[in-house]
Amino acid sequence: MNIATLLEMAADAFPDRAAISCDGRSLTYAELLAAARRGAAAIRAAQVRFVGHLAVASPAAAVALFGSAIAGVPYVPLNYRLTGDELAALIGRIAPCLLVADPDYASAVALPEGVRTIDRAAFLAAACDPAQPALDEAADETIAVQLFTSGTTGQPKAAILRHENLFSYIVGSVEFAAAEEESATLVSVPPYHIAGVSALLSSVYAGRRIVQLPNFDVAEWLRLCRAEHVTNAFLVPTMLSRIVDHLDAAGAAANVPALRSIAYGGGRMPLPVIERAMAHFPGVDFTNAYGLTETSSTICLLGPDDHREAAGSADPLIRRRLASVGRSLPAVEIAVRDEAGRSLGADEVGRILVRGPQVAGEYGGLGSLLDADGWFDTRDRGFVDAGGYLFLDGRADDVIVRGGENISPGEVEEVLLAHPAVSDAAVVGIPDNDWGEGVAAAIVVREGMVEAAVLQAWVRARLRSSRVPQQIRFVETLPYNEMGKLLRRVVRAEFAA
């Protein structure tokens, strides 16, 4: 297996077809295979470990990928928002290294021994001359992709996905050439996340033409989106909340016609963004994917019928659904376990185990995570209900123990944002002489200002006493990642501060 097969299947079958498009410069997908494979012969002259790739979106990045693939050389993209250190740090850990770069992200960097700098417009048009080199046969097996992991709570980790993973979780989650040829999908998630990668495999499996967002912006979303036709886009629950928010204050229709799915994930979903959401695009399918870096992606989906049934019952336990991440993938199981390794029941919370042939678990120097029977445990905490829809309920890391009760910061924060007044909300445990940990909330308000007392008295006729928030704080905002992701640990040290 090797993920560049996935290109040369597109390319065999639909040549001609458009397949990627940024900043007005576009590739058929003849012609980035082509280019991929120009890209891997001056890879695998250039003699290096990796390649890492430090630029925002454009059609360098998949010719870097599909090029690396071909090469049998891993490919490294790399977060652009870090600071220079934090960046010299990861790429002294690829070196020696070939690294495709905007050059004011290099620039910015003291590079140590070993990395060979490609300005990344210069590396696609050298890709793109028919005049260079061409690599033809892709190299066997070996690793695809080495993502370093956010490093919220410390050193970031090199997660590893073979092609074997990646190839596993296309080919089962995706038909092949199923898009029609006017199909259009919007990217606008960063390279470096592991929703990028899988945007580029799983569209160019399907035949779909790519139209990459560099750097989101909510305005120039919805031009694209009207100007290049975009069918499907894949948004982040922090960009789409943003939508909503610039629809609501515009009072206006979304006017993007040609649009008929979006798809969200990475973070968390709040109910009443995915309910306005879709009101404002009434004949849009909605899809929540759910996945990991060290699962190659997605590994649960809430497809459109779900979304509909939930969003029109009046059974509470149907309706409730709108706020999971739905089933788990056909080649996938989930598992939820308590801290004695036990299996759970339904509604029961416990971590969430998977396994398949798409989940690597395994990191740079740290080997393989799976257990003996190939279970991988994700950290995250959850349930699954009676019909196999799993909730997700924090990182168990987050977990408040109060006088050695556990409590859920996911449970206090769903009470709290049902109350009307409340926009956003964050739970975390603070240091409690007499229980051991407290609970705290930073709350972000609608509009205006609700008392404390309010929220306290609100949380405590829906749960029990010791959920009660005994600090709150109103905030502006909460700090979340480029991917939509909480930075408890910031909300904490606000706390502490």
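Note that the structure is predicted; figures quoted are calculated from it, not measured. Positions refer to the first chain, counted from 1. First, how it differs from the form predicted in complex with the partner chain.
- Considering the chain's movement between the two forms as two rigid blocks, residue 270 travels with residue 162.
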Given for the second form:
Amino acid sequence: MNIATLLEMAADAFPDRAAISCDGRSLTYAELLAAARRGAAAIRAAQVRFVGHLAVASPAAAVALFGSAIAGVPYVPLNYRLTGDELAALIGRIAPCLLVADPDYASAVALPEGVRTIDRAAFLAAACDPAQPALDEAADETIAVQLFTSGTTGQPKAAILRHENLFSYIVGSVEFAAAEEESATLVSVPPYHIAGVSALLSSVYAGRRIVQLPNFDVAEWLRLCRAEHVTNAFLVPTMLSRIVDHLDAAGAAANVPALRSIAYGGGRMPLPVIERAMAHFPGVDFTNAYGLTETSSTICLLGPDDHREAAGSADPLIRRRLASVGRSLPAVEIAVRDEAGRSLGADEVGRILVRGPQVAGEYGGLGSLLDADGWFDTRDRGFVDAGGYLFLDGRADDVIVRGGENISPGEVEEVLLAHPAVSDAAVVGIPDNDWGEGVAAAIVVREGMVEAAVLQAWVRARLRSSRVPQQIRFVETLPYNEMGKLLRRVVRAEFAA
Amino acid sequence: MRVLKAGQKLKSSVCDTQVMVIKPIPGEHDLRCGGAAMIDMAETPSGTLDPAVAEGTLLGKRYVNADESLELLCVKGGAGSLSLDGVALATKQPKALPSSD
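Alongside the form predicted on its own that was just displayed, please also present the structure of the form predicted in complex with the partner chain.
Up next: the whole complex, starting with the chain shown before.
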């Protein structure tokens, strides 16, 4: 299998349909395939082990992704927001490589030996030049993409996605040519995120035009929705939250008449945000997608009907599904197990495992982390309700073990966030001589003041006493990465300092 | 008769059809298109389309046997129809999933 087949099929079915638009420039499916084939010839000629991409989203990312696939060279999109030192270390791990880069980003990195840099614009221009050689036959190679994980808990790991993983994901979740010709999807996640990679693949396979927004900004997002007649969009919760805040502040309707569907994922969606979003976009279908880099993107979906049913239900067990990540894709199996590996029943919290052809669970230098039966431990905790809906309950690594009792930070954070004076909260474990670990909370207050003792009493009134934070710090903001992921190790370090 | 492997691409000997094996059925089987055994991509086509099995294949459709132990993806459409061990393959009904990325 080769993911280039997805593009070949689209170019065969609708060669003249617009495939991708960015900065007023557009490529049809036939043009994108031709560009990928020329990009592949350039990659093959460079005789490298990897193709790096250090640039904002543009059609060059799609050409580099499919071109690498055709050339049989793993594609490695890099996070341009990292520091020069961090990037130098990651690029050192993929040398010798061809680095498709924005000059500003490349010049800020002391590039290691064996790196050939090509300006992103020059790479795209050459790929669009019919005079350049092309590689028509896709190579028989197994690794399609290598993504460095964000490293919120330690050194970034190199997650490996094979062609068969990504191909299985797309064929298992997207119907070929299902999109109507006028449909367009607005991609505002960066190209180095799994959702940025999967958006390219699934949109091409569905035949849905890709509109790229290189740097997310609410006003620009709304403008592009209108100008490009965007029908579908994917957002991380932080982005949706900012859009909702903007609309609240402006007191105006969103005015995006073409928009039919918003999918969100990549982090925990606060209940008030999705409720307000549904109110602001009444005619829009909302889909919650849960997945990991290691699972080739989405493994569970909470679809539009689930959203409406939950939001309109008086039954608390249905109503709470608005906070779930939905049910597994048809080709994916989910299991919840305790620490001893025993399967748990409905509503019992444990570790979430996943199995299926799209599940890679493999890292460069570490090999496959799948068990003998093909299960991958997501290290996420959660439970499945009686209807098969999966609820997440934080990362296994974040669980606080206090006197032998497991405490999930999310449970305490939820209670703290319900206090009217609290705008954000992060709960972490701190060393404690009596209990092994204790509960600590970093709090951002809305306005005015609130005493730590008031918040402790608030938690004590609602949860078991073991959950009451023994230490509370008031902070200006909490540390998030650019995808809206809370950096708990930073919060922990601040308590230790 | 041939053993099918996941990810393997095969082509028709008598029309433009190309398929990719998504889910291989174990064992040796007789996979045909347009009445003739399907061949490897590198092989040279020969023979003529049997008009009795010429309803055609459609690009992007998935084809399965009765118990769905075999699944093929049509990556190039053609004039012939697909069969496994003498039984026609059917198109798999798509499950409508919302777009998630």
